[in-house]
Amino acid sequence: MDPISRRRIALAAPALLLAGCHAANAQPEGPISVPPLRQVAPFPVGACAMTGQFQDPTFVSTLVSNFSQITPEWEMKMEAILKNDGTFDFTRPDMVADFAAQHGMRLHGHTLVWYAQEMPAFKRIDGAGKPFADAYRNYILAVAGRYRGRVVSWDVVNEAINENGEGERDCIWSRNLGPDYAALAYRHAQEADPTVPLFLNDYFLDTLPNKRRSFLRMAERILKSGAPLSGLGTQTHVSIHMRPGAIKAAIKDLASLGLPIHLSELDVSTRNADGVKGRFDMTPMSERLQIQARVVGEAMEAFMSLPAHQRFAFTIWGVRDKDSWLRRPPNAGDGTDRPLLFDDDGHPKPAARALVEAVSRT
């Protein structure tokens, strides 16, 4: 995920504005008990993780008890692997792969090509023609090849659509390899690992219908080129102000291509109002958590509405609230966001219960 503030508009997505005064008498509920999430769903339930978290026994216990799939939050991205001199360092991604294997968890590779990471090793050959194309292929072959048989899938191209949804991003890859840099990446990834599913992944597909249309047009173009795109990832970074029905509409549209769908990075921010300076929402946290649960329930219901062969995996972008990227600089705000399914101590929240209930009734 890109840590820059570009996703702040997710918190300002078409608002279901909350009037806090009517909840003044809301009573906090007692401890919540849910069965392990991985035992409830008939498909993989995933979470992202970083190697530093593996030293925290509560994190590990909550992760392995509830989730059956891991996405490396950043340690399989280019910045973690490609050194400035063009050599590779697989220390950290190997640790994630080893952890997944030791705990019997699936590993989703994330990500091979991302517009946001123009690394020095590639900048030195920017505009060089064949040397750049050769380095591009070599990087994808090296990384995807190293984890062949260990990953169950890859996000090959990540966040390729412009922020406003209008067309595709200009980036070092498109400038050097042309608009078909993405199709080329899928071919190289298949060369390295011929059987693993290869995904196109992006954000705001639920909050910006125009971006969703651009995303689908890109996917269709890749498919028409004959490149082995085999799944679509919708990140689903949203907030409690999400318009009801928006996630369902997005999932329905994405499913129209018939490819497997990965709901790949779900979190639901509980931040005040729409994030505009000087505007505050007095809704108590207890009520925000109930609205969060509704959003999570809708996301799971939308995913469950897919045919079974299109339900690739349902991934939460973190384990406990305090593990979330929304609680780290530069996105931390006042540090009170509670965007995940488990609280800081690893206890399930209403959102975890809503996920279980949504699976059970569909």
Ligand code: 9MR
Given for the second form:
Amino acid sequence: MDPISRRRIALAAPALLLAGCHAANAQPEGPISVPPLRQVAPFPVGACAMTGQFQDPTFVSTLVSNFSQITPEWEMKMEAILKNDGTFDFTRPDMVADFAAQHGMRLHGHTLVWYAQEMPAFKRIDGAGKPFADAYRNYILAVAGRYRGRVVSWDVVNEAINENGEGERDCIWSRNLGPDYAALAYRHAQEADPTVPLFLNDYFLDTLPNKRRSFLRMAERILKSGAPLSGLGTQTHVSIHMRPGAIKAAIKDLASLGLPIHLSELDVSTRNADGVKGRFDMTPMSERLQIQARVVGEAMEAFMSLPAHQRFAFTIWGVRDKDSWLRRPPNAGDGTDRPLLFDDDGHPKPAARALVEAVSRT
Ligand code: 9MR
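Complement to the form predicted alone: the form predicted in complex with this ligand:
Shown next: the complete complex, the earlier chain at its head.
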């Protein structure tokens, strides 16, 4: 996903914050107590993490006690592994894999092929034909092969659908390998790790129904080609302006192919919607956090409504608010976003309670 922009938040935000006027409790709450999330859910509950956070005891204790699965936030991507000279550096992904193993957590590999990462080693052979195809295969074999037995799953292709939701992206992979570059990636990944579930992952499948349609069409095409696509990831980067019902509709549609679903990168931004402008939107943070809890509750309810065999995992894109990519440059905005389930000190927020309640009542 590109750095989030005001325009994209607007895309995700058709409803007005006025909806928040109905939130039951606008007063700041006292401390919230919830059982460890991983103990409540009958499926893996994940969070993204990176090695720089492993020295922070509050981060580690909040992660380890609440989550049962890790997605490396960036350290299993090409940007971390593929050096400019074409050699591989597995230092960082190995550290994440070791951390997961030490703490008895599952590891979800993320991600092998991403339009956003056209690394110099591939750019150099752009247009070269067979050498490009060989390097593509070699990269996927090397990475998926190294983590065979250590990851429980992979996002093989990430964010392949166009920004406007229509059709598939033109990228270095499609230009060099043709429209079936994705199917090829699944075959290579299977060659390296024959039994691991292989996912196709994308964002705004909930806010843009046309993007969801394109995504499902692409998944069907991959499946028809006989390539081993085995699950669908819906990132769910949304905001408190999310239209009620949209996440449910998305998950229901996505489940129609019968594949396991990974709600793979949930965060719920508390920022103002574009067009509303901060000075006209006086909704207090306490109320925004209640709306956020409703959105998280809807996401979990939607996930719980899937048959058990389609509930792959439910992953939050970070642990504490201050860990979120939405609090880091270039996406930090005014620095006040509170998109996750735990506050800056690692205490559970209303959204964490909503998640637990949704699991318990469905
Ligand atoms: O949150 C991630 C950020 O720290 C990285 O700098 C960035 C590039 O690697 O990727 C972010 O994670 C993205 C994820 O890999 C794919 N979906 C959108 C996520 C947020 O941009």
